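Take a look at this single chain in structure tokens; it is the form predicted on its own.
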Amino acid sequence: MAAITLLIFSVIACLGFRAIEHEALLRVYQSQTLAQTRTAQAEDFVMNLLRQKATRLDAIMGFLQFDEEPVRSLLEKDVDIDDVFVLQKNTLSYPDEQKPLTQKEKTWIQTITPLLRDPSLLYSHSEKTEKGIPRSGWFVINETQEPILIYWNRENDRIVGFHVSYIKLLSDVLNAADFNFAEDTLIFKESGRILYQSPSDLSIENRQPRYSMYLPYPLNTWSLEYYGQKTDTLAVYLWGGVFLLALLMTVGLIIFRLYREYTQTARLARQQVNFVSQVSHELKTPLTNISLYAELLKEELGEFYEDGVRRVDVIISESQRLSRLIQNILTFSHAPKIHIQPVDIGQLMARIVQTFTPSSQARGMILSLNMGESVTESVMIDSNLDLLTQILGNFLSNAEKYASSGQRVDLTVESHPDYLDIHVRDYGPGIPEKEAKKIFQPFYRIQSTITEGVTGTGIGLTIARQLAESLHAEILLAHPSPGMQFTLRLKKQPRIDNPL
């Protein structure tokens, strides 16, 4: 019983806890999802802006006209664009380095000299496609301080190259930016460098870091990082912990109440056990000077009395099945001795109506016995008389106890190829089947108005089915309407090992 709890409590004490565990990854989990949606949008909101420097851009190329004067107008007008290079079949057509030029045009040529000596560098951080070269896209110089950002697009044998200012970039990042998480914050960074926080007032020292990642190129050195409040797992472990000591404790405490009534009911069944022990003990001296009186009258009326003989010996045989009855009952939570030996069933059956015919007359019942069309001749079993008689003797005790309104009992024999059934069938009200497996336990009564003013210990079954399957029989019921049938079945080749 210890070791049975034992293992009880280990497996819901292992199974709470990988619930509790299981329940603490998950909070975690959805933290790192949450800070995985929440710096994707921000992402998005970035890329979405150069996006759309992109399609400005693209918009002026379709009608500006990329001379001197038209470029410098545009130059002077436009915040976006610090600088503007023309590259005609891979020549510079503008800034016009035959023409004067400005300190700012020299310090623009000299920073995209390496684009002019092999413009393919502007393709090489872009998709390429089957259809070949891609036609616009982004290039970036991080060799200086500030980073040149440079949108180009190609038409023909002419590419123009936008210098897109940074710091319009930066302002454009920062005045349309507005993350609201409640508590937790989001951090954008340039190469180490704080651009954007939100909320800006917060401390991130009592912040967890959930997430961080960077933007594609051309801002690779843009980093993004969102930071949590802690996962609380330790109130998760807490109150888990609670619950599943609770639960252990109510596991604990029915486990211990049904030891407490197994054990109370084992008492009183030892209690119903030494009683009847000690009742049949004092039974067994009155019933051995009634068998031994017997025998004396049975010598004395000799020939004289013919009907006074036979009804000692029915007394005589009646006092000695009472006597291994009672020996039964002193015994019945052991396995019986037996001894195997050919039995003659029809004389059986004669026997045993011929015993109880007059009690059952006595009751207002007729018994009646019907061999069976396939018992044509003497049927004989490798059975023990006593046992079977015991047995057959039980199940028509009961009949003529709670069945006697049925007026009638069946005694049928039937005869298969492996085995014999002996069927004892009454008319009475029966046996509800909720009851039926029941009725074989120990001291077991049904409580009805069938065992009102009906006397008995509720141990004639369980002896039944003890003596039955000593001699490896069987005893099955059937619910006929009306009525009840009791069924010994019988093999005919028993393997029964004689311990005597």
Given for the second form:
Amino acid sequence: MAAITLLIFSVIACLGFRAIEHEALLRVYQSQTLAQTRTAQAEDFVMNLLRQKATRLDAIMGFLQFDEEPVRSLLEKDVDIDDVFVLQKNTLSYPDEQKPLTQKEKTWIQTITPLLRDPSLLYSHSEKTEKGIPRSGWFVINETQEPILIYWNRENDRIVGFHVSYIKLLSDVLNAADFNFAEDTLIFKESGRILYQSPSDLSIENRQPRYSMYLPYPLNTWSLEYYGQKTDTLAVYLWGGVFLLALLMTVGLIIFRLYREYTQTARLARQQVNFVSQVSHELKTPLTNISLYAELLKEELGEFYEDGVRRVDVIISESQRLSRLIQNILTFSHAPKIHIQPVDIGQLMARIVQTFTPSSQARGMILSLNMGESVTESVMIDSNLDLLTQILGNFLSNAEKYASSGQRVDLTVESHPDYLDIHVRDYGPGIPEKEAKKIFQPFYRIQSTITEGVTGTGIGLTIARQLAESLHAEILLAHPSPGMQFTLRLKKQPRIDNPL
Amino acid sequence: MNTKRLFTLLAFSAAAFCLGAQAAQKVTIKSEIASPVVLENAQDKNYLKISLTGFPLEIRKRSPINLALVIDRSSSMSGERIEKARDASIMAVNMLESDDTLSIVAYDSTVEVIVPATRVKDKQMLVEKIRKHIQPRGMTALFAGVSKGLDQVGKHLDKEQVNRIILLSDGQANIGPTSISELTGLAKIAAKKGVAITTLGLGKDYNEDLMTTIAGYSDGNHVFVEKSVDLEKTFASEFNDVMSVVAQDVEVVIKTANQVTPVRLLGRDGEIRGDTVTVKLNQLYSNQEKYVLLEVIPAKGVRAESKALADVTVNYNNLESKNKDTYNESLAIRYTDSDSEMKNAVVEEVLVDSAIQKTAIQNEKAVRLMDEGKMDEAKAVLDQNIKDLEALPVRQPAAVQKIQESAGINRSMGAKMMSEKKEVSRKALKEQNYNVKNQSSKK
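For comparison with the form predicted on its own, would you give the structure of this protein in the form predicted in complex with the partner chain?
Every component of the complex follows; first up is the chain already shown.
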């Protein structure tokens, strides 16, 4: 009982804890996914700005004459472009080194010297496609104090490179960034320093990193970091724990109530049985005296008083019947010790028939014994005579009580190679099949016209089954029409353990 | 209606009409050479000065202003500073008219656009917003602040109005991009867009190198406001400038003649490409002189010969007439063998200006010496400046007065260096130098 309770408790506790853990994990996972989505959104935003610039520069490429004057006036006015270089068949055609240059132009040429020597460096970072070298792309020089961002565009033999203002990009990002995630915050970092931080209601101490990523080339020095409110798994565990505890307490209460009800019933039953067995014991002594004196009286009467003898016989048989009843009650309350001994079935059957014939006749019933052909006069079975007598006696008393209308009871012994069957068949009203299972339960009596007006304790069959089990025998039920057949099946080589 | 009054009214409108119809005013441009007559076969340094003076402007005819106030509201601004900054901003609102555009940006750890660029119509609402939102907190995201200011001004960019950002800060930029070169990059973008950034440094903790460079690249003003009580006065004088802009997008191109070498620009910076020197000024103010000073080495010549020195072209947007005006002049020098003839021809004012610009270059050295902790050597540089100025052989009263003024400033700077804390005197010196280089006559 305690073990089962403990098991139930631990199963509930275990499952409950797993559920709580799952919920907490789910929360963490959800916030993680949210962080990831929002960071991706921010990445899109930055990369979009870059794409817009590329599109614009492509458009400028379309109409710009790459002569000195137009390029110079473009540089003067365009806030996105710091410098331009034009490579015509791999030689620098703008800025033209043959003409006087400003200090700024000289520095610019110096910066891009490695690119001028090997223009293929430009597309070293672009995705290689099967079509060959891409037509435009980004290139970044990070070694300088301020990264130099170059957008290049290739057309035939001409490569144009725009030095895109990095400061303008930073400024565009700052001006256009408009993220607001209430309690969470998104931070744009560039080379480790904070560039932009979305406003947050929470102070930094109450936030924890959720997700971070680096932007793709050419902004690979940029990172996006997402900070969120500390996931409050503690609350989940706390409330989950409280709920689980309440659940356990309820289950415990239910089990306790059930247990109490059960023990109460059991105690009540035990008291009942004890009382009955004590009473029976007390009854046994006077009964023995009655039987004894009745026998003496019968002997003394001799054969002179036929009437007297008949009456004494009734006293003897009734006291035998009462003795069996008492024996049944005592057997029910105290399992008897079994001594296995060889039992002569033929003798047993003869004695039983002899014992029951007077009472059967009194009820107008014929008791017939039929030893099958296979049964020789002396079939010996290792069993216990008293118990067998009691089992068969119970069958017969039932037949007398409930099936007297059939006016006949057949006792048949059938011997098989492994076992021996003793059938007790009556010709009464029989038992419906659905009731058949319950008749072995203690104190169970079928509520019907059969039992009406018939006295009985309701423990006869229960005892029969208990005793049969202790002898490793079986009781089988059959429903022949009309009537009922009880079969006691005895194993021929029984291995008998001590009873329960 | 009274006939007499009707007549007077008519007369007035006629007068107004005549005034409007009269020839549009132009910027006064003078091209002068320090020594127009030089000794034969000599190749001494000579100075070319192109001075531009804005014409007088009636207040009611001033151009509309597109202004962004970028205010530092970091926690260091707490107390009187933020109060004065609020007062100054409110004053700015009150000085503007309904066809002016104003935006207000406040920055701390992040940036907030308190007033997006709008016409100044509901002044009460603007004042309320200023009072509510300009409250100190957080760090100093200077880059982001200027960035947003530029964004706001950029939304209503128009060549015919005065586009300007007034940046107020009392501390070091410490969030986002903070280096001088990065903020300079932003100033360059502003300059390309034709937006001038005026920088006001409050107290003794701001980064004067940063603030002067930002102002320098975009041709705004720079003022060291030592005490916050002076903030309103500074704002007023800034507004005085902004409201008196008469020309914008000024470009001075000097093309030197054959064998003439352009050496360097004194003061205002520009671009030298071979024989072509280009200097850009964002704007000219009414009745204020701005000049470009170029050091050249003239070609050799013989006595009585006259040779071309340079062709000067000046372009600008006249805000009054809304025209693009152009000015052209060719300059030549004459050669002589007489020392006295050479000396008599000297244009003293140009000579003095070049000397004053040189003192500014010397003063940059003095600042570097101060940074190295060599206060005495820095002071010696200032003293030498005074000696150099006073040794100039000038007689004309105007030139003499200019020398005395400049020497006086150097002297007071030297005194400040001895009496005041280093960070204060350094800021004063930086501001002074900035004003000399850009000829802004502040204070």
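The term rigid core refers to the maximal set of C-alpha atoms that superpose within 1.5 Å between the two forms. Numbering follows the first chain given and starts at 1. As the structure is a computational prediction, the values presented were derived from the model and not from experiment.
Flag for Phe395, CA shift 2 Å or larger between these two forms after aligning core: Passes the 2 Å threshold, so yes.
Honestly, after the rigid core fit, is Trp152 moving at least 2 Å at Cα between these two forms? No.
Cα of His163 displaced 2 Å or more between these two forms, core superposed? Result for His163: no, shift under 2 Å.
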